[in-house]
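Next up: just one chain, as structure tokens, the form predicted alone.
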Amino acid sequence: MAADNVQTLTDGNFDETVLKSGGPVLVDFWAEWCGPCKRLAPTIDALAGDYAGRVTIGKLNVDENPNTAFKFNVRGIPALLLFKGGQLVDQVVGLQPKENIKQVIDRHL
């Protein structure tokens, strides 16, 4: 199942998992109450399968982990932030089709 490839990120493990990662990391900033976030979830799971071994994909609940969301100025969700070499290199805000998200990821591979 693709969801097995999606890591759960927290304020506590974010630096270690994302900023110190050797490869690209796509982080889905979401919340339980967010309808578009829920609609995006199957796309995130599918991308995790598509990019397994090439891109780390994780989800960060902004309600449970406000510090990380604040640090990266995440004001609207869903927000997908792409990190590479510990730096924020791209972002997509709002519900987007899978192809749009793939284009963003592919630019940085």
Second form
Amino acid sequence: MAADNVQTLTDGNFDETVLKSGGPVLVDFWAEWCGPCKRLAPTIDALAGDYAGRVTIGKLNVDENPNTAFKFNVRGIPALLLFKGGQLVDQVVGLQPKENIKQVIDRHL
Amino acid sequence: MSTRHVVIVGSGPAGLTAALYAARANLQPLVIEGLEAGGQLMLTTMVENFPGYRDGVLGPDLMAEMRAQAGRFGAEIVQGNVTLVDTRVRPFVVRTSEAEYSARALIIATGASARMLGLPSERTLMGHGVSTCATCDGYFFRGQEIAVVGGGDSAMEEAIFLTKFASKVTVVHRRDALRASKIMQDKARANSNIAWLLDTEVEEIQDTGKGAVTAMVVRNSKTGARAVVPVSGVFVAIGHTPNTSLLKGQLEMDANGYIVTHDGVQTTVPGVFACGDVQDHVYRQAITAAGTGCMAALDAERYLET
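Please supply the corresponding structure for the form predicted together with its partner chain (the preceding block corresponds to the form predicted alone).
First the chain shown before, then all remaining chains and molecules of the complex.
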């Protein structure tokens, strides 16, 4: 369902795609049973368009990939974690307007 | 920018029912969804008291149906969070961060949002053990001991739901009597994984230093005795506050910020109608919200004819 420029992240490809990436990566932790996550999905798709080529944007299903969620102490979704140079540099929890998320991303560009 | 017949702000059962009726009356309504699109039902699981669904329906599925039904008759539904509403000018003005709309009639269906305890630690630990959405976050507390704060139907529903994951759920309520309906109380009382801390207020959630919930400090409101209760999650279900901050000073509201309606669902500004939880702190049901949404569309239609 995700737009073409939104990466599907898993426990298997997380290190390669996110932690070993030089540039900023925004990861949306979500699940099928999470209503607010579904509400946030179009915003994530739009952000992937806005930041194409500058920020990698990916989605990680916490149901299918519990290890990554556990590793970063995600205990509430939707949660957006921003990584840069393999480090967690910022995060936003809960449903947020697009402008708020942009502000967080722009702080790290 | 052409002036719309009617703009509906909010997309829960009230807003979407208003949209359905307004669309069928050929008013080509525009619905601005808002941040919490779909409303409170998006946070629920099974809805068992919406007429017509004898086996129950999932809250998000019900909202998807309502949205599609309104769309089928031509309601235009846009994403966006309203940042300004001006009911002092004609036509009325509604602004989002992306666009500005004008309308001859306005239907306010912005609903109510979860109330928080107001503790600084609660904000810091949001998403790290503090939650207002059991259906979203219960999953992360498998086999752990957690608390639900509140004594109403939503608190009972959350506590019961959370026992599917947590090994023990403690309900913390500041009075000794619960506000919840008898059927919900009985269901919760019968659940052996639910413990009760009544006459008790949460004073603090620990541990902000660790960035994770480890315990809550509670105080017995009768004896004043304090205790530290180890929990790894705190779910806050202490009611709702109406989303009316953008309308302060423009429409009559009660002391708690709910819009006052009269003669159906008219507000104190002719041409502005309010429906759903934004004007109802008594019934607060999907079906009553839908009912008042219908009333708002019919009232708006009548208003536009005159």
